[in-house]
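In structure tokens, one chain follows: the form predicted on its own.
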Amino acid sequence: MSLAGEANRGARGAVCGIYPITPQTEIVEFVARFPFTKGRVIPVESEHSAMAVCIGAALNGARTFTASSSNGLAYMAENVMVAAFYRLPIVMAAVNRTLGPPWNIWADQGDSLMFRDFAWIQLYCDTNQDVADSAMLAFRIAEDPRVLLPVMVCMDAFIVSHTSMEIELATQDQADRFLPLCDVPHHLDLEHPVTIGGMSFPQETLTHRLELDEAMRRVPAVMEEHRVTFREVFGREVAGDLEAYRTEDADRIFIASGSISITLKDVVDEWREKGEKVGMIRIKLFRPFPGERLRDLCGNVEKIGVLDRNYSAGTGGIFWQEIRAVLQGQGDRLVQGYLTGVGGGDVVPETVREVVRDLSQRSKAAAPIWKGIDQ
């Protein structure tokens, strides 16, 4: 984020509203130390205020960033909604941590997914490199005039946020070339004062929601355009909406997001060595959900297993629900949900092998299956 903020020094600079919460704290500490040529980092008394700072800054045309996690995100909720409905291109790092009580600091995607209907674009990252690259891509998507929506860059707590690995970091020159100056077309102008967030009637609200929907539907194509530019500037790929692996001839496909995808990929390779035709799809873009592309990648595969590190009470995994809805009317295929790593439990290779074995022998879908529960 720091390089992205500095890249806007020729315009209205960068503003970060920050408040710490484990395991996000190191992110805002790093941002607070960055010597922006033009910008301010503003420590505040709560997560709600952190987003309020970003809202005010974005309404004045600045490039804006914040970060949060778990109950901090929950406390921020009102302003998370406001940021999207004001069409402000704010980027937020969401370090996925279990919501409490009981208090738990380990990985669970329920915190960011509670905002799945708040008109924020959501990107789920699997590695440190993916986080760094996706943060840069997020600003380009958010500020695109065809979109103008905020973006969450999500990562699993500790598994990604506190794991060290070698990555290729952007240079300031690359950030300057990749990111145009931030232009918020509806920013406040003292010469032409307007009211922001006033009362509206049902018909105006309906029009507003339709415009949000249209902007969301443009995101996948806009994202692909900027991925091409990213490759040209940085000389490497950044993952798009969905990442397919060994799916071309697969008769069973497993779908996951975040760090579970890394373990799943290794297990897919194991089973391929045994002659088993299994494949996987990693979901990177969750909002908007790339349903049409998912249908294309799944083809006529009859068995699909979905591994969720999240849970909607009384229903099952959130990604599983979304995938079932997308595949509805696509034939009598089996789509089985598996709840894995909920509450931050380890998803080790044997856990994933159990999922593969279960789906392979299954002839019909059952209620979502919990993995990692002591019997």
Second form
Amino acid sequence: MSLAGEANRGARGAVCGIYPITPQTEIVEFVARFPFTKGRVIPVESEHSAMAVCIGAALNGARTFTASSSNGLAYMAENVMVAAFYRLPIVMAAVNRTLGPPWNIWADQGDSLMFRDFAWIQLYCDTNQDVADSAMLAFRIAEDPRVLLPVMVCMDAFIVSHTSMEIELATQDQADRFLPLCDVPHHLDLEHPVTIGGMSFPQETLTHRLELDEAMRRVPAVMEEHRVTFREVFGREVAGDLEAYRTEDADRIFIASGSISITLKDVVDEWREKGEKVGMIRIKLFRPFPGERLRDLCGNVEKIGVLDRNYSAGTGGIFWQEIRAVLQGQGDRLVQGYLTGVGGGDVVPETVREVVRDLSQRSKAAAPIWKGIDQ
Amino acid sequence: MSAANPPSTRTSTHTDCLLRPGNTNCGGCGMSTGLTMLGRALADEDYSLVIPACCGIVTAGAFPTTSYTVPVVASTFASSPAVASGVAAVNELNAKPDEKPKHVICWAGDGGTYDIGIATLSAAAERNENLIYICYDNEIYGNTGGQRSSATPAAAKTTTTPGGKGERKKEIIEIMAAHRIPYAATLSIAHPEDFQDKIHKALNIRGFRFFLVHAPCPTGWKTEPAESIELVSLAVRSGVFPLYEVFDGIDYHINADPDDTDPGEYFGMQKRFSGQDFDLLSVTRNIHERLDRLRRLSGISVDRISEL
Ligand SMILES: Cc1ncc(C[n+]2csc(CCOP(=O)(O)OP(=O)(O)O)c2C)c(N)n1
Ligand code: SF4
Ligand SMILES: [Mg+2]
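Starting from the form predicted on its own shown above, please give the structure in the form predicted together with the partner chain.
And the full complex, kicking off with our chain again.
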């Protein structure tokens, strides 16, 4: 994020509003240490203000970013919404941590998923490399004039946020080449004074929402375009909206997001070695939801298992609900939800094997199945 | 358009006329007069406004029109000083020595200042952000129909204190002074020269500058729209709303000495203070206590002033 901010030194600069919360703290501490040529890091008194600072700075034409997690995101919520409704290309790292109380610092996606209807683009990353690359990609998508929407780069608490792995870091030169200078077309202009965010009647508000919707729908194609540029500049791939693995001839498909996908991939390999036709899809882009591609990838597969590290009380996993909605009207297939790692529990290979076994034997869908509960 | 808002002969893009004619504010609205005076004081300046939820943003009117002639950002209710910090940061990063400075001004109600926004305000003051914060104090939540705020004075009736408010008003200037910001001052729309002088003074100071404008609200105060200026003038003379300024949080100056005007005149003109349980004696005692303290802080011998 700091490299991206620095890359805007030739334009209006970079501004970052920061406020700490475990396990996001290291991110903002790093940003605070970064020697920007043309940037300011503003250590505010709350997450609500951290986002407000980004809103003000973005409206004045700067590249902006922040980071938060869990209750910090909940506290920030009101301004999170403003960022999208003002069409500001703010990038935020969201470290997925269980919402409290009870206080629990481990991974759960319920925090960022509360913003699923806030018109933010959401990327769920699986590894440190994916986080670093997706943050870079996020600025490019957010600032694309066809999009102009904020992006949340989400990662599982500790499992991703606090593990080290060897990654290829971007250089400043690559960041400079990959990111055009930030231009917020509706930035404050003394020559053309307008009031941003005053009252609006239902008809105008409806138009605003339709425009938001159109911008959102352009995201998958824009993202593909910038992935190509990413490959050219960085010489490696960054994952796109969905990652399919061994799905071509599969008769069972498992769908997950975040770090669970890594464990799932290993288990898929295990079962493939036994001759079982299982495959998996990782959902990286959750908003906008790449429904059409998901439908294509699922083809006619009759059994689909969804692993959610989040839940909507009394209903089930949130990804599971989305997937069912997308696949509805697609025949009598079985889409079973599994609640894995809700509240931060480890999702070990054996948990995933249980899920694969369950779906393999299952002939009828049941209510979402909780995993990891001590018997 | 409000009664207290003289029609402008300027072209609507001239910043001398900050508030265009044709806005929908109530007649006699003190906030509207305050905006007009602010526009005149800043006629030669480049600036943007950040306005949280309050009557001040409703003033803009409905999209795609606006009553304001300068760029305005509507912020969430608690956020104006934080949004303004972001705007000001980018102004500074892009400041050029040969260009006029671009100012950022928060225009916020008492609810946004004394209540929901106080943490944000305190933090921006503590960071000594380079911006001007103006609270127009109508002592009520005007926009939502007249509920109490912590700026509502004791005994005032509001929709949520139907029997009169039991608690005193917060001393916001003292709160701001305690942050040791370079400049804090009160303004009255009955004292336009003092208003203008202090705004000009603030323009030449760097860092966080805070103003409190006494803003009569006929709708909420249950007063006659034509009497708004008379009311705030009485408030200054009787010591209900003294005009003073504080430099660096410690150096107090009274700008207009209150005279012997009876605060009862001020209270008597407002139906929000009507009713048998309004205890003018104790309210007056509080006013005098506050005045004495202010005079002591200004280094003026209390006895001498009391003789005035
Ligand atoms: C978070 C939030 N809570 C409540 C409101 C509703 N609201 C809008 S304006 C307002 C009162 C504003 O009072 P004040 O700041 O004194 O300004 P005035 O209306 O008097 O001009 C309230 C409660 C809101 N916009 N946002
Ligand atoms: S309610 Fe009061 S502050 Fe609001 S516009 Fe009317 S008079 Fe002005
Ligand atoms: Mg008010």
